[in-house]
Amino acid sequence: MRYVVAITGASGIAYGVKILKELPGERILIISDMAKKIIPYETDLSVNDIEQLADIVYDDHDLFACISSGSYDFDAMVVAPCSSSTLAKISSGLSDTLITRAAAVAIKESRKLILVTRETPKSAIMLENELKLARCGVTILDANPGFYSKPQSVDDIISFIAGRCLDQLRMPHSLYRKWE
């Protein structure tokens, strides 16, 4: 299995950084400008430290990288978090930098695409863009936790999430306790 992570500039580093811990397989990651930015603030990780997570790093810049092409298979994509910014240039088909051409790419090769939206609260230009992405196929994730596995901590809120995108991925994983 091949996933393609995508860290953008929206608070929620961690949410990016977990699922990248839990996918098995190969990864490959997309951090963009902003979000490295962010990282600092957000995290005691630094971008090398998130890289290492990685098996393949591509800069958000680099459009000749292999997962800009629909001949190069990837299984799925994760953009947690997933900034408002991208989520607008991805509902209208902009490809300007490696995150949202990948994004495109995985939409028009009906590849699983999950968005780790994080904004609250929304516009109706937002929601637009969420529905629009939504009639795709396109999953769109609230990082919005449940509260029936009592969570403890930060982290185990941050793990309800990052679970969730495992289970629209069907991988078992025993991040949070589900309903029963």
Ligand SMILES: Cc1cc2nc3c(=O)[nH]c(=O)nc-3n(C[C@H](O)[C@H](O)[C@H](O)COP(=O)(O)O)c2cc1C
Second form
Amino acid sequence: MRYVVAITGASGIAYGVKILKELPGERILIISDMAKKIIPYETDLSVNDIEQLADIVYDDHDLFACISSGSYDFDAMVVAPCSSSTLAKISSGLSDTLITRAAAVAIKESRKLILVTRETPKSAIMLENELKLARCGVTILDANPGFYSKPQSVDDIISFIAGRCLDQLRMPHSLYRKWE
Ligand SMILES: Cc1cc2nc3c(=O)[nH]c(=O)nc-3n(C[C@H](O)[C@H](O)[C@H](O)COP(=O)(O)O)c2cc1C
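Now show me the form predicted in complex with the named molecule; what you just gave was the form predicted alone.
Every chain and every other molecule in the complex is listed next, the one we just looked at coming first.
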């Protein structure tokens, strides 16, 4: 299995890091410019530390990268966290970065695309962008944790969201305790 993981400049870099750590198979990583600036504010990791978790890393400006083409196969793409700006670009078909281009490819090739959006409250514009994409088959997975698993730490909360992403990819995990 081959996955594309994109980290954009919304709060919640830790979600992308956790997903990257837990995903099996080949992981292709893209980190947007804004995410690179936010990483030191939210985590104790460097950009390089996060890049070390992936098998392949592409620059967000490298539109010549293989994942820009529909002829290059990947199984699914997760954008975590997904900023409202990236959400808007994907929703309107703008593909001027590798992240937005790979997302456009995922949609046109009918591949699984999960957007872990993080903004609150959400404007009507953001909600309309999400609705438009949901109608195209994109999974809008809000960074919105449940508490029935009784999280004891921030890491438990992060694991809940990462676990819900893996659920969407039909991947077994023990990131949170499921309701029984
Ligand atoms: C510290 C910080 C936190 C931010 N958090 C969010 C957020 O949670 N959600 C969001 O939609 N935008 C957030 N932004 C704004 C985005 O970073 C900004 O819209 C940027 O253009 C997104 O670019 P990108 O999608 O290419 O990464 C934040 C910006 C900063 C500086």
